[in-house]
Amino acid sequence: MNLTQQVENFILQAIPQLYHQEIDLSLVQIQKTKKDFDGELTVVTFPFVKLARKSPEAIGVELGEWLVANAPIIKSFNVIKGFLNLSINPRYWLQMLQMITQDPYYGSKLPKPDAPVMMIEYSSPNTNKPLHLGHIRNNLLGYSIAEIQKANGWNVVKTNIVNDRGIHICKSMLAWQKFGNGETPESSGMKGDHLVGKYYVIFDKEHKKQVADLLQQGMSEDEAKKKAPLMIEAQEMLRKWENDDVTVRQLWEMMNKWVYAGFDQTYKQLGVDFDKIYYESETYLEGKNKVEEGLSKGVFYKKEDGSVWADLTQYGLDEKLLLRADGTSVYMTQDIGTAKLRYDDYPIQKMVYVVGNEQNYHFQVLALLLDKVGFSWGKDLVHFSYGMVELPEGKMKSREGTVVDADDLMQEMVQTALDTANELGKLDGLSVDEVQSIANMVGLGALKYFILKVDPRKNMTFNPKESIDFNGNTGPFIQYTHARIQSVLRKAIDQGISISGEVQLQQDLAEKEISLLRLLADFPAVIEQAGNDFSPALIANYAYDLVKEYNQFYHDFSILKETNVAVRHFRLVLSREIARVIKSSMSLLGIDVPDRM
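Any chance you could show this chain by itself in the form predicted on its own?
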């Protein structure tokens, strides 16, 4: 039971004794005390006015006096209008610290075998290009949300849907066929996804040349784009693929294997993974079958041209195409098919799609359609709608080859971390292997933290230079603080100072020490709130607040040089547990922290 819950219970006892009326827990409003006032928790007394028939201030005084007399955890109180500010007994904080030391999973709820299943879809790449900066934000958010929901007790399944079919795939295939001269990842030395992406860009350039020629012949732009020979050939290749043409399918399988191998390397470097991967080439037929089943039940309807539609006008939306007149599927149909396969594989109770905010309407429609075709979690699906990420230079375009490649960006971040750490002398005395390991941690930690500390629903600009700073709200600042604490703990051991055993502190705690203990106590609630809000930013900014407070404490108070043995032991235990929470919180963001720096 956390501190807020304990205070709630005391208030539920106090009100009947003071005013002879039972109250519902919903009337008890407790919040953190504002920084300008004394206290840790504030009770709002306005909800009690009607039953007590007294002013909010009078209720605050009476309730405060009762709590000081009857609740051992309350030391003192003050009343500001309708707000009762409570100061917590310092002994409570020491007991809480002891409890934390005895809990190896502090802050997290371990999933039980019968825990509800939450499936989280993220990444969703196309096999015609490598992953880029936008994919990095998607993957980092998806992975972090999965880790946070695990910590909240969900049985989480991380899943990916690979867009491996369609006209965009055929564009890369056709360009390689025409201009590739048999080039392979082995012959070129390029990662497979980069090689395939190269031919996607080549297709676009050659297609634009053909369009320009047709425009000069007097054709309109829309007509020229459709009638350019390359586009006609790509569409023919797609028809052959759908008809299982052996040659086209073999080419498709070969180039997809190149891409998958490249993706795997990128995912490994980024530190994300999946429990199950689905492929659109396997799900779109399932979707067609599910739509046809809905058609037979009257859930959907067919137009005169043979196309199949869903009428969603009663929900304030429009009519939605599900199958074209020629029987081919659209993205919505594929999503229904993917849902069907997932529901077959797992007892899903909550489905979360991590997809950019440009798809908000798509998921409004999908939720209704899934409900209509019989998936119980359909209406309650979560579209985790996040904002776009750009560089200071502006937006990126895949077709024009102006995207920021994920592999290149990660390599740049690691190199920048190495250069910065060397300039500051933070890697002195370490072996070559240790230096490279720390450069990887810091470079990728800077990238991940900079992206995840921002409210995910907002658009953001990623600035590589700002992200690698050993001061301020950055990943390296937090990582360096963890390494600093580990250095203190190592020195204690080297000096023969024990950090084990209970804290036996008799004197009062300093305000800065209480402030750190308050932050430690907040950790479970922060994890819970981050899960409810689907917001890794809450974890990131909590870690920063904790680290900022610890660095002020480290600057102002002695630890190893403290002469009072009990005080020294307390500060070492406090430091150790803060390091553990830093590591846990950063782990929820997919970030490693070094022990040395």
Given for the second form:
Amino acid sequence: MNLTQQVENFILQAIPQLYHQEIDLSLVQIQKTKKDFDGELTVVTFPFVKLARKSPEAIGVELGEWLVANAPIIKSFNVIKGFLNLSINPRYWLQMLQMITQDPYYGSKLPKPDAPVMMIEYSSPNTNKPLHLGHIRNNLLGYSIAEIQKANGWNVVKTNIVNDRGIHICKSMLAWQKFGNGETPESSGMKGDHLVGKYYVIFDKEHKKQVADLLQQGMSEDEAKKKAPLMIEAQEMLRKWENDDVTVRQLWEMMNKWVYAGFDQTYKQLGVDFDKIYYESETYLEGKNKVEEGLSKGVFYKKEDGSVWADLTQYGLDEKLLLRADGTSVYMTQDIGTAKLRYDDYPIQKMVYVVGNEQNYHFQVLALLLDKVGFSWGKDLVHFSYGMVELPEGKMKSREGTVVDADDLMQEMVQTALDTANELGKLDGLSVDEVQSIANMVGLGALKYFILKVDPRKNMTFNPKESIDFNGNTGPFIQYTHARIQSVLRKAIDQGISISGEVQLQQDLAEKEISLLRLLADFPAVIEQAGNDFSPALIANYAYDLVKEYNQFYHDFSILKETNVAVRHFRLVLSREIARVIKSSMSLLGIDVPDRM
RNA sequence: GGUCCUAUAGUUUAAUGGAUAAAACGUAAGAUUCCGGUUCUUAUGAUGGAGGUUCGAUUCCUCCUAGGAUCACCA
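Please give the other form, namely the form predicted in complex with the RNA, since only the form predicted on its own has been shown so far.
All chains and molecules follow, beginning with the one already shown.
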């Protein structure tokens, strides 16, 4: 039972004794004391005014006196207006610290084998071009939220739906066929996804030329785009693909293989992974079946031209196309098929889609459709929707070539970290591999923290320079604090000071020490809330609060030079546990922390 | 036009319906720097607008304003 709950229980006892009235738990409001006031926990007394028929101040005093007399964990109190501020007995804080040291997974609820399954879909790339900054936000959010839900006791299955079929892939394939001269990743030294992306761009360029010619001939723009020979050829290629044309399929497989090799490398560098990958080429037919089934049950309808639709006007939405007149499937159809396969494969309790907010409407519709075709879980799907990433210079536009490539960006961040480390000479004496590994942690930590500290729903601006700052609310500052603590712990060992053993419970604590213990005590609740709210940002802000507080403590108090052995031991244990919680919270964000940097 | 999301210091982020709206970056001045690039002080400045619910609203409701997204036989 945590501290707040203990105090709640005491108040539930106190009120009937003092005022002869039973109360509901919902009336008991306990919050953390603001730092301008003395105490650690605050009871709001306004809700008791009616039943006690006394002023908020009087209630505060009576309640405070009762608690000090009857609740051993309360040491003292003060009352300001309707707020009863309580100071906790130091012994309680020290006991709590002792408990934390004994819990190897402090803060997390480990998933039991029979825990419910939450499937989290993220990343979901197209295979016609490499990943960019927008995908990075998606991947980081997906990975982090998966870690957070694991820590909340869910059995998490991380999944990826790869959009490996469709007209966009055919465009790359066609351009490669026409202009590629047999170029391969091996022959060009290019990463596979970049190579395929290169031909997607070439298609676009050549297509534009043809469109321009047709416009000259007086054709309308819309028509010109459709009638350009390259586009017609690409569509022809898609038809061949759907008809299992051997040559087209072979080309498709070869180029997809290049792309996957490239993606794997990017995912590895980014530190994300998946438990199960689905491919749309394997799920879209399944979706067609479900739609046909819905059609026969009368939940969908067919128009004269043969296309199939869902009528969602009764929900305030529009009509939605599910199958084209020629019988081919659309995006929505594929998502229905993918959902079916997933539920065949896993006993999913909750399905989460990490997808950008431009698809809010899509998922609103998907939830209704899944429900209509008979999947009871459809209504409850979670669309974890996030805003887009902009640069200080403005929006990324592929046409203007201002898209920030994921590989380039990560490389740049790591290089900056490396340069900074070399400049300061902090890593002299370490091997090249160690230096590289630390630069990786710091560069990626900067990138990840900067993106994850922002509320996912909001659009954000990514500023590489600010992100890698070593002060303020940044990843490197948090990593630095961890390294600093490790440095102290190493020194302690060098000096033959033992950190094992229990902390002495009979000692006074400084305010700063208490506030650190309070923060440590908050950790489990922060994880829980981050899970409920789907918000890695809460974890990020918590980690920052913790290191900010620790650095103040570090500045104001001696650890190794403290002469009182019991106090020194307590401070070392406190430092060690804070380092551990820093590490845990950062790992919930997918960020590694170094022991030196 | 329909639907959805967002709105807090110059900027990036905080604040279960509770106290004087909190930090960071930046800028300006100063102090500290003893265990790791730390820490502190001062100055600077914000809840888009109007109503409502409430003892109390940044938070909940309504309307308005601004921005974004979406409403394709694209994915």
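Worth saying up front: this structure is predicted, and the values here are computed from it rather than measured. The term rigid core refers to the most C-alpha atoms you can superpose between the two forms while keeping them within 1.5 Å. Numbering follows the first chain given and starts at 1.
Asker: Rigid core fitted, then: does Pro536 show a CA shift of 2 angstroms or greater between these two forms?
Answerer: No; that C-alpha moves by less than 2 Å between these two forms.
Asker: Does Val43 show a Cα shift reaching 2 Å between these two forms after rigid-core superposition?
Answerer: Superposed on the core, Val43 moves its C-alpha 2 Å or more between these two forms.
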